[in-house]
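Okay, so here's just one chain, in structure tokens, the form predicted alone.
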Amino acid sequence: MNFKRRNFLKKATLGSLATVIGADIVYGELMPKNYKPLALQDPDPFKLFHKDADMTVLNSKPWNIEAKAHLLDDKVTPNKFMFIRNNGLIPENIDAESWTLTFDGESVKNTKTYTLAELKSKFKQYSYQLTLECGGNGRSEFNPPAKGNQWTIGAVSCATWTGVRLKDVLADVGIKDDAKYIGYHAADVHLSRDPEKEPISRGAPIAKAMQEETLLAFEMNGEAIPLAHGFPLRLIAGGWPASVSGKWLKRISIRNIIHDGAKMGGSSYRVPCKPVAPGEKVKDEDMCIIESMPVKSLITYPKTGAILSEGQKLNIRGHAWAGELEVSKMEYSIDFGSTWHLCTLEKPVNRLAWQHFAAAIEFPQKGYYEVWARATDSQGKSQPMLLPGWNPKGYLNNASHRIAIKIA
């Protein structure tokens, strides 16, 4: 191969790498042969984010990681078992000492900026256990398949979050009577690395912003929030899709319209306002924004596939939640939903926290069984036994969780 051809191929390769990285590789001609730039080398996510090695990585650009059901057995979810859902790149070189949060928008009386230290010292701090679930949790079960990360059942958590109430800060900022929505803006970086683009900028109605449990949080489980979960400051709006709980908060806009930021329109975190046939295309104007998440439950013990001896009782346990509502009843079935039996069900520690259930099950004979779990909310709505109505992005799958059991 002559020199000109070798030079041409090297430049073509550098050009391809630069496209993937999103920037020219300065001194790229000096890279060793067959060297792979660090930007293209995926680090070990379990070490990087202090996650359990049994977690499942769905995507690395951006990072999306979920738990398995049995990993979520703790009443309060520890960091090592907490799912990660990102839309962009995690911000780098964060300095909590100089971090600020600005309030602006059409419906704010005066633009105002707080340092993190001011938020911590000026306002009373609160701690709540709050359930966060990705709107697409369970997407992998939809048919026809829905685009997006193929979450199974592990994109949910309930940690203890500590911060200041957003309503208290909004009262200090001063908002106008026409305030309708909030929209958050964060420090994460668009996958293209274009500084003019936001990976995600969602929000919630002002009524949700004013709830007692809606926090500007800076601690998770008694420690500074881990980087992957929004250090040093994030919004927590329990019971709604976790995409409402923006990480790495830099700015909150008080809007007199429904917030129109990135991932607020089209099919993003929206479902058909009326049922549609599987695979049907839906116009934007016929889509509704997801707000409170539906009633759901998860068997966290034992792990699916457990084998018991004949005559041995099975003690199951797990969690149930219902968005803005409370779970009023929890049941299990071992005959594919033909009959249901009550579980014991604990009250939530606070509003928007998941609830814990348990039951002791006897099996009539040897063989294969499935244990199905079904929660009912305070308005009488129960989980469907199988997949609920199809939607274009595979949101809101709250079908009964099931584990396999063999009596040997």
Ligand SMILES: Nc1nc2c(c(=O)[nH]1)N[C@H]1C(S)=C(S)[C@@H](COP(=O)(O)O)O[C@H]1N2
Contents of the next structure:
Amino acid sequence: MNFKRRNFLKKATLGSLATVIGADIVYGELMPKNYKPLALQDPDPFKLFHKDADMTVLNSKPWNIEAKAHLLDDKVTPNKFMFIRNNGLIPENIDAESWTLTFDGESVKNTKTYTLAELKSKFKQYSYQLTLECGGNGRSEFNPPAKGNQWTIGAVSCATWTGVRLKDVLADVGIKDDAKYIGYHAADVHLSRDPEKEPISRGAPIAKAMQEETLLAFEMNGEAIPLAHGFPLRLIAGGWPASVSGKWLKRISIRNIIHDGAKMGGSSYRVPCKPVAPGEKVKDEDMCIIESMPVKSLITYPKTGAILSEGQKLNIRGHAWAGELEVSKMEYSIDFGSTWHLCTLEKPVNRLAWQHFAAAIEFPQKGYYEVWARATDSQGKSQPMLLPGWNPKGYLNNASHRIAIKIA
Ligand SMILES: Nc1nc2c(c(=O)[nH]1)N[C@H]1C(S)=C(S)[C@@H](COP(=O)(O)O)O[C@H]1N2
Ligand SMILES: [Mo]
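I would like to compare: after the form predicted alone, may I see the structure of the form predicted in complex with the ligand?
Time for the whole complex; same chain goes first.
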């Protein structure tokens, strides 16, 4: 390749870089070969989203960030420890002042649009602590492996959400008797940037939409919802896969069928209706939509790997949750599950909030131990010790959380 041609190529690449950046790179000719301009590098997600530096970034396109168990020690999860799960690109240039929410669909009497200000002033506001767990939390343990973000245990949160009840707004909108499901539509952008495509558009049966705790939320922990978590308006449906809780909410369709938006069908947020062997292919019609999440718990103190001295008691604590149900019993074991001991367990502050447990543990002698935690729901179902039923996309892993302890 002669010099002229190389120069032409460099100009051509500079031209396309300038297009992406949106300005001429003035000294572009002097830029080192293969250099990636800062403007095109990933921004620091911890600064960008105000996340703790100990959070784990699983993906940057789109952003997916999870917590570690010990980071979730707060009773109410602060933003800095809250996982982020995005299916597409976070919307830009949001103007809360002009934000509107539209209700449409087959089963709405008349299409109706509210401004955010109208929603706030016209309806009574409520605050609830609500547990949001990604359906794929725990996916990393599946074998054969399941594609998707390899969440370990940190895709769960319980923040305080403030907003208006969806049921109050639906009563004002007016819905027909044949209303079966709601489906959300949001302002985030499909990874392909194709405006015709939605990254995700899920929903829930009318009965879930009508629950007192199902909110159109505009505040998280007493402040405007952070951008990554759905500013300025999001749906919150605690206890169900968090994918139902649509962020950047623009429109809710009242459907007379099960909502058929993006990620409602196939293997998305669906599991085999009947158990299958690991790796088995499952037909679409044999897959069922995930509704209430299964019973689960996390030891949030101490951090796994803690070292104690002989004779020292260990005070463990954490949270437990059970989808639509309450957790009725919390136990721990230090002998790999052969014997179990009760933890103290608090009642939830409101329905669909996680509950807090604690126990003081004595160890018989020096050495290595594991503390295993097991929650049981109000219908008597307990967490499995290890991975529960395999499914194609690796959902619903509610296996016991375990931490390692050394008595030195
Ligand atoms: N508009 C929109 N809403 C969304 C998503 C999304 O990608 N876009 N992701 C869903 C999924 S899969 C989860 S687990 C939760 C994550 O909520 P968080 O990022 O606030 O923790 O948001 C849900 N709501
Ligand atoms: Mo999710």
